[in-house]
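The form predicted on its own is given below as one chain in structure tokens.
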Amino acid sequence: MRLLVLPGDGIGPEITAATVTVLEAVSRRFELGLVLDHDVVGHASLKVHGATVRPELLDMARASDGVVLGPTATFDFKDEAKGEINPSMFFRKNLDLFANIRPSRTYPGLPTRFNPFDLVVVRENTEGFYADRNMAQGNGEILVTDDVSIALRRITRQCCARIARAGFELAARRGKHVTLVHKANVLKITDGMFLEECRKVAAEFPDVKVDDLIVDAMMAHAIRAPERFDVIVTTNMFGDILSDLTAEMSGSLGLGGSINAGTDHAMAQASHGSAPDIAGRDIANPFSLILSCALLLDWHGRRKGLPVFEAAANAIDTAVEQALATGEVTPDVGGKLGTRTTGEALAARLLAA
């Protein structure tokens, strides 16, 4: 399996280095034969190449079996004419990574305010209100006058149907329960179409229970009783917000794994940002990116029919759970280790198993 590794900005290089240590260890234990190709995006690329993402990286990504993208300083990149391109958007759009899969779960020994839960947010990843990716040309936000701005929300039957299918296929392997999250009481046409297409797909999965919640009510129910949910399928912006909430509910946003998957390509990406305020201090939690890479290994294994990659992904998940239980973690989740030593400790745990 060949992976294109792009560390990004802020804490990105630190958590990516820790993640690479873990990937090398799990590759050694399970004889995966991982090949890691390293390159740059974000500010490092802008400085050297004059663009945050250069076009040839897309060819490299297409030739790889997956991409590992560290967090980037997205908010800094405002003018594509000056080479300031959002790297996450670039790969999601050009590789058609339509499904953003974000699991969240509680861990034994890690205190939270909630009952134990294990859920997955399945978020449509290519349209909605996301102005940098919902148009074939141009941008989905328009400044009509200095005092009037408009944002366009694109919802298509194709994108609704394929994200629904991704969610139902996942639920069929888990707890056989899908919750559709929407705002169809107000967004009657767009979210109405989303619900209609999801229910068409649901008919193909008679063993999967289906219900739906309006997004604001969903936030309240997620806080009140997260254990009632299994797979949550929703549109882009709602899923972005909800998945950050559920990751933090698990104990830390730094525990939220995230994979962007399409039909032929996938990208592991931490669910959090580049956190420039703590960059270079060796205190950033690397588990989000590590867990994201476990999802990437699992995706590859299922797609290629290679159970050893699924086993490797499960081993990483188990090792993270054990590390949290024993305190071999960063301070944000109750430990005393740095970013680098957290990665090293997890790698040692994998090799010793």
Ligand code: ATP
Second form
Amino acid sequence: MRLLVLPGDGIGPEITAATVTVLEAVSRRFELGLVLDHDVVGHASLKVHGATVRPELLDMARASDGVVLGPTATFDFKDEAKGEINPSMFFRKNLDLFANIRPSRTYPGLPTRFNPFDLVVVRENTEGFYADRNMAQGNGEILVTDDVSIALRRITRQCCARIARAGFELAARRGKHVTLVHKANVLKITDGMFLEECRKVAAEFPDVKVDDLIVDAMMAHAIRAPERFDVIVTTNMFGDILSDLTAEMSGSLGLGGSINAGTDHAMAQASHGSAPDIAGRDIANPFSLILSCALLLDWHGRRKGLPVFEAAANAIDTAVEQALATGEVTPDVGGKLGTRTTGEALAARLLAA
Ligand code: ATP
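Other form of same protein, the form predicted together with ligand ATP, not the form predicted on its own:
Let's see the whole complex now, leading with the same chain.
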């Protein structure tokens, strides 16, 4: 399996280095033959290449079996004419990575204020309120006058149907329950279309229970009884917000793993951003990106019919669970280890198992 590794900004290089340590260990233990190609995006790329992401990276990503993308300083990148492109959007849009799969769960060794839960947010990734990807040309955010601005939210039947199918297929392998999250009481046409398409797909999965919640009510239900959810299917921005909440509820945003998957390509990417407030201090939790890579290995294994990759993904999940139970973790989840030593300890655990 060939992976393109792009460390990104802020805590990106630190958590990516720890992730590489773990990937090398899991490759050795399961004889996966992982080949890692290293390159740059974000500020490091802007400095050297004059752009935060280069077109040739797209060819490299297409030739790879997956991309590992560290968080990037999206907020800094404002002007595409100056090479300031959002690398995350660049890959999601150009590789058509329409499904952002974001699991969140509690861990036995890590107390939280919530009932134990295990859920997955399945977020549409290519349209919605995301102005940088919802237009064929131009941008979905418009400054009409200095005092008037407009943002367009695009919802299409095709994108709703394919994200719904990704969610129902996942639920069929898990708890057989899908919750559709929307705001169709106000966004009657767009979220009405989302619900309509999701329900058409639901009819193909008679064994999967389906219900729906308005997004504001969802926030209350997520806090009150997260254990009632299995797979949550929702549109782009609602999914982005909800999945940060559920990642933090699991103990830390630093546990938020995620994969961006399309039909032919996939990209591992932590749910959180570049966390500049803790960058360079060796305290960032690398589990978000490590768990994202476990999702990528699992995706590859299923797609290629190679169960050893699924076994490797399970081994990473188990090793993370054990590390959290024994406290071999970073301070955000109650440990005393640094980012680097957390990666090393996890790699040692994988090799010893
Ligand atoms: P960006 O502008 O790139 O989105 P941000 O700081 O606004 O960065 P996040 O990176 O999502 O947003 O982080 C929010 C907060 O969560 C950070 O201030 C940090 O304290 C915490 N955090 C995020 N990721 C981690 C991590 N991997 N380990 C520990 N804490 C984290």
